[in-house]
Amino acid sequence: MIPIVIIGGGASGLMLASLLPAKNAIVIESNSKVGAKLLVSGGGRCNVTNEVLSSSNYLGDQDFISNVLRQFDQNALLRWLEARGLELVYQKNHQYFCPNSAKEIVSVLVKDSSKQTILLNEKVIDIKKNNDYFEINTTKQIIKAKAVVVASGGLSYPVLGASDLGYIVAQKMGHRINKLAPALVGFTLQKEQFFMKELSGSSVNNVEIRVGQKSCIGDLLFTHKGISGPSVLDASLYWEKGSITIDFLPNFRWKSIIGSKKNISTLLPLPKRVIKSLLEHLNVPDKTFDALTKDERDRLFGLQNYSLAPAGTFGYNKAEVTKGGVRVDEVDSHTMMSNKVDGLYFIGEVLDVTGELGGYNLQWAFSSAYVCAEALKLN
């Protein structure tokens, strides 16, 4: 019988694998190769981990990511790479990227997690719990084992085999999952904000954008879909319904254009095509500010408060992450096994924790992997 089976081979479970005794654990992976989505993220160079770091930067349970995040953090991963050859590059936001590519830490990943048995081409079918061991049912096999990781992620990038499998299993053993959405991605538009579309392939720099109480600052991107963009994306991890408010002028004081004799296109530090679309979208003349009726100006000032409702985004196809998932309140965070079945443990994207934009997701993946490490040690 095998001690362990880590259903899925991306981040937290080649994590998982590295941390385990050799010959403890068999991988499996419906791809042909392990990290696929590792290998294209951070635009093929890997946003690890971040400096900042806290429970306040992910949505989810505040208490149970801090337990998480505390017995190993970003230090604690930085240090553990660079004992393996692989120093991160800091980057603007507090930022750690791999210093070429992402194919540097999937390497290391692959190096340290080859220890262990790592099937490819294989797809898990069904899971049964008969008494003291799981009976594992793939495309290809029967496997009994001791103890099940799930991490098998959520279901952004299609294309690269996510699927629902891991929810499937937590509510076959009982577990509940909260609503599943895309996040980290672009917005679709309303009607009445088709004009952005026209727009596309331009971008405002340094935005914020709020979401009920939470402040997303970033860039923002113009697109033949809607708009995106750090700050887009950032803000679609809170966005449920409703609208959003977006200030394309942070910290701009209206005092330092009063008396000038240039038109107000040419004095907002906004990209002139920008600019222009959006003073006649809020119907302003582009004239000087001085020459502008109470009702014009006030009509200008929307630029810092400028309400929309997203129609819905991008979907699962453009979404970096899943949001939603398995129930915190069912899994110990102290070991990352379910409360309900014992031996069944839950790591990385398939939990209901979603971090921001910046390193944080794989921050999660990397710490919740380590922590059910310890923990299967001791068993």
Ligand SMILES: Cc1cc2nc3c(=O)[nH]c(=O)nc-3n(C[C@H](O)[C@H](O)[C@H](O)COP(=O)(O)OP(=O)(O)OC[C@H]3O[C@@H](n4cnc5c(N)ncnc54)[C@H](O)[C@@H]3O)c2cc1C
The other form holds:
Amino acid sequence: MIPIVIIGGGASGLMLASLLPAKNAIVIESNSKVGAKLLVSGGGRCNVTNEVLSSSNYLGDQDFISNVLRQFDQNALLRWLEARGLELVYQKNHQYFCPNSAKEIVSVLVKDSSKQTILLNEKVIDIKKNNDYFEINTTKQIIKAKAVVVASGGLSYPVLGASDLGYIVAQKMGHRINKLAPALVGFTLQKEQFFMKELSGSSVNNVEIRVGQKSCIGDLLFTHKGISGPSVLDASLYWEKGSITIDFLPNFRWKSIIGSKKNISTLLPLPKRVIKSLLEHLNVPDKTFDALTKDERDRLFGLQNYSLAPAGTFGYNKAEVTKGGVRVDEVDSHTMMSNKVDGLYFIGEVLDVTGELGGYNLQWAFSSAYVCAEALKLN
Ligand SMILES: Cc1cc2nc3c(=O)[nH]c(=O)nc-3n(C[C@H](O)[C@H](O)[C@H](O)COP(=O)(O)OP(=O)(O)OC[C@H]3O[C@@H](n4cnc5c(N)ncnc54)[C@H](O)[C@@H]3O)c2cc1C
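Having seen the form predicted alone, could you now give me the structure of the form predicted together with the named molecule?
After this comes the whole thing, all chains and molecules, with the earlier chain placed first.
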């Protein structure tokens, strides 16, 4: 029997291999083990999904994303994992994690996908389509397939096996690729904000970063390279170039410090080191609020509206995901099949769908794999 070939044994490829009937598919993985990225995800505990899920948590075509998520949403995923003995733990920000370690979800997927042939240490180099079948050229052999599923992920974290093969295959088969860029990643700084590097190791809780129409709330971390932390990572998803605005004190009411005899650095709810440095940068003397001139107060209010233009990002080596990818208007959201080449499918991060922090990218990998599996089962 001519098999289905799945390129990539990551989150989406393993889920697809698990869902297909036994002995139907060959998974080709360039690493020496499957699920390498899953194992390091969520700080080693894998943030698998989120209780609050909709297309608005993603950058990409909203209708396409809704169509796919609807067919296998967070509840369907939780049930699927529970049926295999893995009950996820609910944590802050509506996130679901593995109880102890990401190894738990990887072993569920490995067990379920072991009914297929899994080829390790074998890299796909090229694909050709003849009349009725595909020829997959790997570092070891040429494999014939009746269908090919590109589940090769994005460009981030090359040390974990990331390659551009998915994009190359897509282009070769006539698909267009939307601009690729690292996302869910820290920002490097321009000279004007180099003072922030001196704050390396400090963090601020619950800042609000505005990028265009989007507002990203979460902690901000100062690092020796620039700024990072959940709010920054989410902001990087929506940032193209130009300025972002940081509110270091969302919900803070200036009224509450009028009349106080204490200096502002002791009254503002920010770490001492951070507020001292920000005041210096904004040229605001550390006095009582009442003693500040109007101009000094106006500069102080800048803490709630601090504009900075990142120099760039920390790049693919540090990015959790790649934004951009295979254009979804050339893929069918009911099957994940290419509209250009019969039998060619795309799932997971290789597509131009990128989720926010919080389990959304793995949910996407699993939902798109499910939709593809249902379509392949009918063929
Ligand atoms: C450090 C880190 C932490 C993360 N944490 C989370 C999290 O907690 N929650 C969340 O939702 N998302 C998280 N993500 C993102 C998430 O892991 C990815 O979006 C998801 O794994 C994408 O699934 P995928 O199947 O598309 O690609 P991948 O899981 O990357 O799998 C692609 C596979 O294809 C293989 N491959 C590539 N090219 C070839 C080739 N030519 N031949 C053969 N094999 C090939 C790769 O080796 C890889 O194993 C994290 C990412 C990183 C880097």
